[in-house]
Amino acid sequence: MKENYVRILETDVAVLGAGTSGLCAAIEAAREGMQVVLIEGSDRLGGIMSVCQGMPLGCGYPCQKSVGGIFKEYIDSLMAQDPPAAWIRLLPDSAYGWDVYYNQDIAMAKFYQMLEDAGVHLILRAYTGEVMMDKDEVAGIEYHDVLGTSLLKAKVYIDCTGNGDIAARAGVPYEVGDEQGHMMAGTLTFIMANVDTDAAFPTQDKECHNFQADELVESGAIPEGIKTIYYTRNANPGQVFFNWAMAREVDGLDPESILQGSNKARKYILALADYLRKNVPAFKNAYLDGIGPLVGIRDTRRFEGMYYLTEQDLMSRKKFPGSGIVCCDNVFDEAGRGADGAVTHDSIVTVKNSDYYQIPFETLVPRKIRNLMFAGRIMSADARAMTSSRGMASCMIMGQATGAASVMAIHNHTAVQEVSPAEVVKKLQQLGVAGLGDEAL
């Protein structure tokens, strides 16, 4: 620990991480009373919301209705702009269901409002750094920016920040990828704009089209494993938003692995945009408007929590009434892990939009660690469950959930292992959380 520090903060409840849980567990916190930090690396709220453009918010409405919470808040206030700035559609595959596209500006800007009525106070561009312990306790965290080095210290740490960096700095046993070690492909997301769109969808959907470019993997400008090219309806008029561009064997927890996949993917982009202006018709005119900065990383480390959600709980459909914080139907969504890996969209359900399984509370509480939680896709699970409860209306609720607990642990003055799951679960409801407990979605 240093001596001299350039400020030394200190609150009720620290979030690291600004991305959809993080912003929920921030965000609720604050609500019922807590002075709230929230510190994100980067320049933006949102996480994959704002980094990939036009990426849909799906996972928010398993059996065809909305999993309720914040979640719900923030969409019906996105939809009640005037005009509407955000859109529910359903998507033709029967194993997608329903997701939610939006005006990525006006819905940042919401974000933004929310974390500012709620009285939380923002570090952008700030990274973290080293976690001091104090025995089974975080002490405190040093985080870094263009000032220097400062000091944040809290009752309690809710851990968002994707890759799991203060849980794992603290400690907290974690798994990362599947059992070979293999992560998900990385993908670079992009929007093309002046686009034909009623000739752009030529099937009886106007959502959503898939086609085979054969002829670009034959050029050897993209490799075979991707030559299925998928885009869909973006927000904004004449642009079509492409979450395609894979790059495989990306290691997510490597920033020169994460730039070397993202030059990879960022010529496949230029590849596929040339061969779409010069042989398909809706897109004579097109241009690009927008490549993510980087690929996407879709799973890195998953932390020992005091339950472990497993792929035989999901096919199940297991409910946990007394301690299920979410309720979730997304498919089990592979990406392609290492070289040759499938990309697989494996539905949970037999009859799709039937039944869903629910997430319990305590697979975002560490077994030691008193004053730490997380949430977001770091959750206790196995590789295959987490690639269908990694949805960002999933992690939304996840932290609400632990946004909620941070408030019990501090009032109660007990270590978060103590919060009772069954008190999280019924503050949760009251909130407008669907589906927990006994009660049906």
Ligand SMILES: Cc1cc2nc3c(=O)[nH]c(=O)nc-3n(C[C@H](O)[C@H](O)[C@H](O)COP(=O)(O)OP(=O)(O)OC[C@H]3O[C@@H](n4cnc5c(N)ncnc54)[C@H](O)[C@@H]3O)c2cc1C
Second form
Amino acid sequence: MKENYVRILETDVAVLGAGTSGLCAAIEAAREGMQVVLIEGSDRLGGIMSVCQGMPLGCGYPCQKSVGGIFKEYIDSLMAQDPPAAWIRLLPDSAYGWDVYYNQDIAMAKFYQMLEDAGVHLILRAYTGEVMMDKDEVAGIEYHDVLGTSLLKAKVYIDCTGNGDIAARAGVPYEVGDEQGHMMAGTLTFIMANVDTDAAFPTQDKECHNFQADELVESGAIPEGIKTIYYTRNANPGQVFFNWAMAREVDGLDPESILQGSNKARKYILALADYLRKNVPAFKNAYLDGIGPLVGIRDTRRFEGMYYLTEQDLMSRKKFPGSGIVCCDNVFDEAGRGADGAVTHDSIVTVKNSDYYQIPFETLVPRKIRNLMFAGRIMSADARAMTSSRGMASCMIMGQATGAASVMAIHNHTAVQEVSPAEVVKKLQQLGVAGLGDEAL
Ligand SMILES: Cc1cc2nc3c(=O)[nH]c(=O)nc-3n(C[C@H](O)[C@H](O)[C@H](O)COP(=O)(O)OP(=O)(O)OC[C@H]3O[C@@H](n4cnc5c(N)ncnc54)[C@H](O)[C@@H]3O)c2cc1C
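Can you return the structure of this protein in the form predicted together with the ligand rather than the form predicted alone?
All chains and molecules follow, beginning with the one already shown.
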């Protein structure tokens, strides 16, 4: 611990990382009267929602019913705007079920408003550093910004950094990738504007279009092995969104590896945009309007929690009546793991949309550290289960659950491990999260 910190902040709840999970953790705790500091390393809210801007919000509608809670509140308010700023859709033949696409700027403005209304103390462009421990408790976290190094002290810390920087430094055991350590591919997403969208979606499907990539592969512009490329409608008129180009074997914990993968993917995007303008009439006058800053990273660390969610739990559509915090029926969404891993969307249900599993609260609670939780894609799960449970709507409710649990730990003066999962479930039910406890979805 230094002696000359720029600032020393003391708060009830510290949330680290302002992606979908962190935003909702902070908002929930602050709405329940806590002082909350939310630290974000970048200058944007949203995490992957901003790195891959335009990425549809998935996992919000298991069995075509809303998961409810803060996700529903958020989407409802975007859809209620005039003109609407979000739309729910079912992509035909999509393995994903319903998703939500939205106007990026308005969606982010809404998050800023929700933070402000809740009274969250947001600090952008501040990256967390050393984690100070006092036995089994986090005693403080250093963060660095343009002014220098500051210290943040809280009663409860919620790690929503996507990589679990806090939990890792606090010594919580974790896994990375599959049994061989292979992570999923990263993807550099992009948008094309001024597209003739009537012509760009020539089939019945007005939201999504696939096209053969043979010619591009043969020309050497994009790597071998890519058979089709697809794009979807984006929020603004004339825009389409590409959840492409994939960068395999990027180490999501190594900034240089992320940059190298992004540089390679950027070249593929330029080649693809050029090809589309020259060869596809719908794109004749189109231009690139938003390549992501870097590849979006799907998975890095997953932490050991009080419960470890497994592929088998998902396959048996396991419910946790006393601790399930959110319902999900997302596919196993494997995206190019390792050098030649396939992109697959294996269904977890035998009959489409017939059933769902639940994510229990204990996947967000470490075994030992008494005042730390984690939420989002770093939850306690095996590599396969995590491919399904990492959707943004699920991350939002995971965040909301940890925010609510932090309030209980503080009010009851207990460790987070002693917070009653049943009480968390009850609270989430009061907050409108659907299908929990004895209720079916
Ligand atoms: C290419 C790609 C496609 C995807 N497709 C979909 C899809 O179609 N639909 C869907 O629902 N989900 C999709 N996902 C999954 C989903 O986007 C993520 O699982 C989810 O957004 C993760 O949210 P999170 O809050 O856990 O973390 P993140 O969104 O990663 O947020 C973490 C935040 O923490 C900040 N941070 C990191 N380290 C620090 C630090 N040390 N100090 C301070 N701040 C820090 C980051 O800047 C970031 O803002 C996709 C993901 C990727 C990468």
